[in-house]
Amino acid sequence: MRINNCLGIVFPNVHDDLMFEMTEHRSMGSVPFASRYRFIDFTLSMLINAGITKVGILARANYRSLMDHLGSGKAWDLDRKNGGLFILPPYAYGEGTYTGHIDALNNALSFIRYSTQEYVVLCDCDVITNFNLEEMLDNHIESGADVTVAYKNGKLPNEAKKISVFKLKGDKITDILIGGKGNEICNHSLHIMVMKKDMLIEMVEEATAHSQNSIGRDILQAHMDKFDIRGYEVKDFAEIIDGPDAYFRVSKEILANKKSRESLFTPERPIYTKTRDDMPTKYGLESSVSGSLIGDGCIIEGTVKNSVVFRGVHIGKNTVVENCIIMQDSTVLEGAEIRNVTLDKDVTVSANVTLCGAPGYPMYIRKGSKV
């Protein structure tokens, strides 16, 4: 594929309702992950690694944090004269927001229409993966399909009401079901699809005229006899984050499973993120750290086991942090003990406090809280 012949469209907000605890003050795309990244980093890195140099971010709400993280797009090599990064909030009419994919695309039709690229890739931000998107684009062009959708064969996520489930004959999708039984083994969508730009515009205009708002239900499922829809199986690591429990589970999977970690963080397709210049992490004389991922700028004086610790975190003396996720600039004071807990940004755990969740039901502490 010619390096600039595809436009990237990213939806950072469409699944915010699945993680309302973490998305109260931020979009799904700006949720922190793996000690230094945000969800959107994986989406943008896949696009840029596939040679896509023009990307539109269809932000809906709570996008101040997202804009602060993305800036001009320099970290992803998207600060350029031709193409680059475009943040596209909704037009200020009615309620000033959109309600789904079709509504969001309709808001951005002028941006899409006047882009010179022939193809469009649509990506949500609820999937943690780093597969070869360029190969998927090449397969789409070679097959002559109208639409190609990335899918995974595996357990259906728990919150499966909006996820498309595919029946296939070879790579051709013969039937699409919306939702399914939780944890069943099936071919389910990863919310990444490619098609021609002109076709997307036609689909959006027709759906808008009929007050339709779901790509899966109102366009793909409703026009199975009209479109040639193909599936592209992702065999690399790919997980949908459909709630705080899934966030905790996938974070621990990356920490504990070397194969999953190497699939996600492969040298051939780097994951880029905004750089925060900070000092190296300091470890106290009595500190003990094992099986953990520690960001820079931390001060570790206690015991940390099997945990993900983000930048700027302070773990005090005589503390125990086990099976936890501690986000940026949080503090665990002296004598505290926390297990199976997710601390959002800027949380303070007071001295001698004990917090314990269960491995399958982790405790979550909101951003900026003091416990």
Given for the second form:
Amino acid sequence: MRINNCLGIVFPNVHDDLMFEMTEHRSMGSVPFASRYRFIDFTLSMLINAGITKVGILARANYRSLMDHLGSGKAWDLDRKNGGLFILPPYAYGEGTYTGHIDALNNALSFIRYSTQEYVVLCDCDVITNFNLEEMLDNHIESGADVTVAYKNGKLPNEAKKISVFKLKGDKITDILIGGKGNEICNHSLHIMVMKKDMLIEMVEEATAHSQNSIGRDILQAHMDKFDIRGYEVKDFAEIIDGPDAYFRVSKEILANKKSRESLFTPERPIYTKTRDDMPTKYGLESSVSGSLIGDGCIIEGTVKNSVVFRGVHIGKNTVVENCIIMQDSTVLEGAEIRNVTLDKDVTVSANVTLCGAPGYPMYIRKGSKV
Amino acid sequence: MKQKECVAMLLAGGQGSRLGVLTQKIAKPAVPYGGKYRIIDFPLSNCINSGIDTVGVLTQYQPLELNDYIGSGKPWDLDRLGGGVHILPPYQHIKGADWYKGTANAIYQNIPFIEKYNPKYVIILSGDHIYKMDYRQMIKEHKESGANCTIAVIEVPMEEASRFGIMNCNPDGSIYEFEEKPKAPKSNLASMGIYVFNWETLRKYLEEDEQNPNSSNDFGKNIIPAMLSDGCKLQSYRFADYWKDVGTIDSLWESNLDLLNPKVELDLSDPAWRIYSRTPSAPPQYIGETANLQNSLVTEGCEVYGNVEFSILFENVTVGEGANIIDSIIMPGATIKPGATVQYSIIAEDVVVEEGAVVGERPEECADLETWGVSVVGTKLKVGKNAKISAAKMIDKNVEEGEII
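What would you give as the form predicted together with its partner chain, now that the form predicted on its own is on the page?
Next comes the full complex, this chain leading.
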């Protein structure tokens, strides 16, 4: 790892609307994932593991939980004198919040302009991946391309109306289609791209002058002929989360597939997160746990199968928890049975209650509810 | 600088030789405990939870891992402006260089550190006990009693009293005599190795003690007896909660397993008195389809496919399918391969136990119960396929395939 000449810009809010209730009180970046993380942990860890030491977070709305999570940036080694973590919420008078990438970038233009880095990498927070971003930066610089976009060859996510699909010749992108048909195998964007900082500033100023607001459509697609745009294929685990269904599906994929877990949690590039100083998880007598990911600080006395359990969860005696996602500090009391259910934070399922969603259509229980 | 009311000095230089292979490369306070802690997390967390934000950690024996672990003190919130945690190794000075000759000499050599904060009181702590204690209460009683020194004491069973430093007290709690490991103990109040001193008094006694060439420069052997014979007021402070000296293999093993005993009152999940630790960035624990976990503690980074009962797994431990772990402590990064058995044992960091190997023995299977004990496998060692290690063994080199020890 080395300190490199690249600034990180993260958009924690851009796909909030796809997640329905999950982002009612939080940004996409602070949605909990995989027993102990938030989405933004994957983005930030990738950036710092690539040697990036200055990161701007262009928060738009619902960012209280995000700010609480990020703090000074210490957990990601981003509490620095030189560079470090910058949270940049909207500050314009009376104009409300950002409406898109360009708007957000325009608002943060002085932050970007006065950064000394030559390159900038832009990341949304809707991808669960841990690929080698350093290699992508190196390729970009070596190739002399204007813009390099990370892509994955695979099935287009269902809800991905706005996802760019690329046609490639070698690593050169020859055509960009926005909002292709679902279910086809294609090269689709992973919402991570790198370019020169000065070029970004120029693009943002021009797009703002034309009241344009989409990076994909108004910048890349509109300038196909003008720019040298390349693709970087991500072969590691990479999944776009474009809704509660995808959230559930990808959580289960990590449970079921050891290779996916190993790719996402490679010891070469640890995923960092804020620690809670919970004690280890206690498995009681007569507990039965299988095929599950479990966070610290839990007390498990019942049966848990094929589920993702976050930190500080209590699962009482004689309970059955199957195909569930149980977020932090929730409680399932004695005798309850829940199947195909997502419990958000701080939910209590009372004793002897039965909750059941359909296998492909899980039930979702809101943060703080008592069932 | 503003005067500090109390500065803590934590004695962390001891070798802990009774822990054998576990302290071959690390100091005793750095020994892992309870699934994600190290022994030193307890006094450090007690300090910050008691509002003591200035802590000197006196290191001497194998300090590398301990220094690394404490770092800036951030995990305990001890990275402070005007205070915080400071590592204090012995150093070279104009007249030469000395190792810390004893506990009192270690403090004596760091008088300038304490003077910098100009405290009213100094609390002396050690890095080899597991307990949760509000030092504020002890300091408060120390102030109220007007004593020169207050020593924390705990009742131990009378038959074990001869293993401890025993404080003989008057009915008002004042101490009239101190006996180190007495053959015929007069009381069962054992010193917990926690002392609150008025700094001015302590400094005077440290300086006098240093002048005495025959002194072993030890708090228990020299400073406390000297104060008693001078008629200083020494007060006892009774502590009745969980406290355990983890200086031996058996006590370390027992104290770990105490966390699994609902009758033992040591709650590490109390949000009002957290025990902080430096945590590695490990993924969540994965419990496989074939796993069975009963009354055990498991933490981040573990992958469990086997059978784990009444045991504690530290971070990044892998337990293969069909492996059995019973009444054991498996320290960070160890791998227990499929079909291996670990029972009544402590497996140190990064050990690999190969397939079919058996480590440790159940007391009921041991031919001679007198010789039964917990077995220990030292750091980074390998126990070969189908090897067998019987009870009460301390393993300090690789065990070959099929070897029987």
